[in-house]
Structure formats: C-alpha cells, structure tokens
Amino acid sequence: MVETYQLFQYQSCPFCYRVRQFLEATGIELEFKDTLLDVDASRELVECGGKSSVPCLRIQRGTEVQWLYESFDIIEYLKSRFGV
C-alpha cells in the first residue's frame, strides 16, 4: 500500500535538523509542517499525534495514520521504506 508522509518540525530544533539533513543527503522529499509558525499544524500534532514533541513523522496508509516520534526512529523507518 502506498504511504504518504508529513514531517512535523521547526527550524531551530536540533533533532528536526538531524532528520532534515538525512532527507537532504538521501534526496527524500517530504512535506514539512512547521509547528512554531503554523498554529493548525501544532494543533493537529497534539490532537492527532497525542503530544507536541518534534520531530514527528505522520505516516498515512489509506485511512490508517501512524505518528512516529524520535529523530533516529524516523530516520531508520525512512531508510527501510526508501531502501537507503
């Protein structure tokens, strides 16, 4: 099944930076949602993901949505999905 991704993050977060660096190095493109600049993104993260921590990868498979926290977990997940 096809997955889509959104990365909830903000620019000055060092853990978000780690994930963005990985994405840049591998050429993986994701939609970013800045939780400091976008109130709706921040609200969605808390209401749907359960907490305000970033980075958080929103993974959607059909109607199923998974929220994945922790920079190293996000990187490992994306490595496995993109064969990096």
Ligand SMILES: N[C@@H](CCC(=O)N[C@@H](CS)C(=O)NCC(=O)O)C(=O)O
Second form
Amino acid sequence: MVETYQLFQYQSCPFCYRVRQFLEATGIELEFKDTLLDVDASRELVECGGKSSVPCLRIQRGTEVQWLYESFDIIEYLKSRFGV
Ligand SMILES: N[C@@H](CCC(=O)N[C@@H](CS)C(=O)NCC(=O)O)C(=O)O
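Could you present the same protein in the form predicted together with the named molecule, rather than the form predicted on its own shown above?
First the chain shown before, then all remaining chains and molecules of the complex.
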C-alpha cells in the first residue's frame, strides 16, 4: 500500500534534528510541518496525534492515518519502509 508522510517537528528540537539528519543522509524526502511556526500544524498534532511531542511522523495509508512518535521509532520505521 502506498504511504505518504509528514514529519511534525521544529528546528531547534534535538530529537527532530536526529530525524532530519537521517533523512538527509539517506536522501529520503518528505514534507515537514513546523509546529512552532505553524499554529494549524501544532493544533493538528495535538488533536489528531494525541500529544504535542515532536518529532512525530504522520503516516497516511489510503483513509487510515497513523501517528508515530519517538525519533528512533520514526527512523527505524522509515528504514524498514525505504530499505535503507
Ligand atoms: N524520546 C523522544 C523525545 C521527544 C521530545 O522530548 N521532544 C520535545 C522537543 S525537543 C518535545 O516535544 N517537548 C514538548 C512536549 O513533549 O510536548 C524522542 O526521541 O523523540
């Protein structure tokens, strides 16, 4: 099943930096949502994901949406999906 991704994060968060570094190293491109600069993104994260913690990867599979928290879990998930 095709998946689309959005990474909810902000620039100065060290755990977000860890994920961004992984993305840069592997060449994986996905959409970023900055929860400090974008009020709507911040609200969506809390209302739909369940908590304000970043980084959080929003995974869309058809009509199903999964919210994945924890930087290491996000990296492991993307590794498995992209085979890197
Ligand atoms: N263990 C988490 C730590 C995430 C974390 O503590 N993020 C901070 C920002 S650096 C945060 O979102 N704090 C606000 C909150 O938890 O609502 C990870 O590795 O992703």
